[in-house]
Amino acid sequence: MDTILVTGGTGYIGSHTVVELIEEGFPVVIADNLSNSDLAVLDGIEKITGVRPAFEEIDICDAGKLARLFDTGREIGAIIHFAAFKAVGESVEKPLMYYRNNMVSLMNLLEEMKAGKSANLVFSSSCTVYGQPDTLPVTESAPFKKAASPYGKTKQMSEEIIADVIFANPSLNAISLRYFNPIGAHPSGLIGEVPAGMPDNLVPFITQTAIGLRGELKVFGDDYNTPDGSCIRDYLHVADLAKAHVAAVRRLLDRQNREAMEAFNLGTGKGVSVLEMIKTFEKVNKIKINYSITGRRPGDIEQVWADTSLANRELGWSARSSLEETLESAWKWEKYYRNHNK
């Protein structure tokens, strides 16, 4: 079976979806700096799946050390490309890390592909490549709008960047997957999210209070044009999004897509509010959070969601947890990760 290479792998989405590979028969090698993760993200997924993966401790953004890591003699069947920076509001403080890191590391890789190291790519990419829709629930069709944060223009001028080299080379193929907001862990409560430093998304940071590593939420924004105020996301449990990336790969491997450059949206295709969020969290696990409303924050758009019938049609694919599943292996993670590294 054909190997897969796994930019950040050691991340977030990456680790489970290299857990979604492994159970799938597939060998794969992650590449990953470890400026975002921790190796010890491998011993959960040799704990789930029994198998160890190969690991390799570079920057893709170093060309030579990249080459050098196709040169290997491994056969290479598909990239998924997870390796970037992807937190909205440092990204505003900080534009040129992001454009450096985000822009260098797919322009690498893809003159990797270009000299037929690989011919199959799938881009990890976001629901920010839309801004602000004019219509909900989004649909790939949309256009890109004005994107409200440095990140967000990344993924723009990613997508933009793939589209063109495969249009001049025809040999190659891309999926780009495009999702709304992932949270949870995997089920077994052993690999989830780990955000360095303070955390950037919502869940990390209900969790983090809930725990006590935090002493207060904080919700940006209650005069949002929403029900109750707050900004409103499309909340996927993170192994269905792993699950879409094999998906994706078979269907890249399988020549089964009908154009070189694809777009998949990847959500529950249901909206829900920050505020929602945690009073669902407090239900689910039976505990209370502390919060409070503070003013918006630079970069969030108000409210975005997904229609997903194409990822459903063309990849067989649909999201499947529950809110409060996703919610309940969250917590789970949390209190397992913290009593493991007092």
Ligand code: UD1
Contents of the next structure:
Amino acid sequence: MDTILVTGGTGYIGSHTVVELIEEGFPVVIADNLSNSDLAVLDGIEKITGVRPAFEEIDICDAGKLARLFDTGREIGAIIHFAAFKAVGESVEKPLMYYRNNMVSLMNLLEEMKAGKSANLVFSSSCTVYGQPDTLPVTESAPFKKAASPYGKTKQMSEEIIADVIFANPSLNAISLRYFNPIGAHPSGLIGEVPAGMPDNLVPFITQTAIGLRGELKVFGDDYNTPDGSCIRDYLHVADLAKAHVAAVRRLLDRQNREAMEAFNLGTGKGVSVLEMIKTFEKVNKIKINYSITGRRPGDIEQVWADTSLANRELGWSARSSLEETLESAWKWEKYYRNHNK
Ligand code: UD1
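With the form predicted on its own already on screen, would you show the form predicted in complex with this ligand?
Below is the entire complex, every chain and molecule, led by the chain shown above.
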């Protein structure tokens, strides 16, 4: 089996993807600088799969170190590139840090690919590339609207750069996966999301409020043009999302020499409001969330959910878990993590 290089493989989506790759028999090498993750993640992966993946602590913005990683004699069948900064608000405050980190790392990887070190790339993209789409559900052919943050722009620019490089180098292939809102944790409860400091995202904020780490969840706006007034997103289980990466790797390995980068939406195809999320969490986990309504969060879009028919058809993938199971897994992980990190 071809070895898969996973940048950012100790992160939230990366670690779940490493589990799925190992379970499908792929040898994995993780490259991560641990800037937003912990080596203990490797223990969780090993407990789940029985295999401890190879790990290289490097910052892939360092071109010299990245070149040495490729020169260790391993054949890299494909690269899955997760390593990037992802906090929307922080990117507004520190745009240069975001542009440098997210763009330099990608260009370093593309240079190595161009030099023949690997022919295949799976890129971690986001529905943020669409902005607020004109029609819902959004399909892959929807135009990129102006991104609301430097973070969003790095995803748009990354896709454009990859597409240009693939076009200019016909032996290289790439798939961009546009995630909607990944939530939850591995059903074992042994790996999951660990936000650094105050969480930006809804579900970690819900679980941290439930466990008593935060006093109150603030719902950002109930005056949107949606049935209950709160924003609508397409929340999918991170373990389902991880499986799509294996499907994308197989597609690249099986059919080399594509001419253009492909992009796929990954979501459930169903929109759920913030208030519905809170109610469902309370119901399945039998716990009350202390919350109040506050003003809109700048940069939030009103509603978005995915048309996933292309991924269903071409990758043979769909999100299988119910919202209930997903929110149960998020709570299981929060309890496990707090119990083991007191
Ligand atoms: C956004 C991007 C996503 C990106 C992610 C990274 C869009 C559509 N999505 O996700 O691509 O990867 O940021 O962080 O641009 N909410 C509250 N209270 C909270 C937190 C969130 O009410 O304390 C609400 C938000 O207003 C939003 C929903 O919950 O309506 C989801 O928010 P969040 O989890 O932060 O994800 P997005 O902003 O959708």
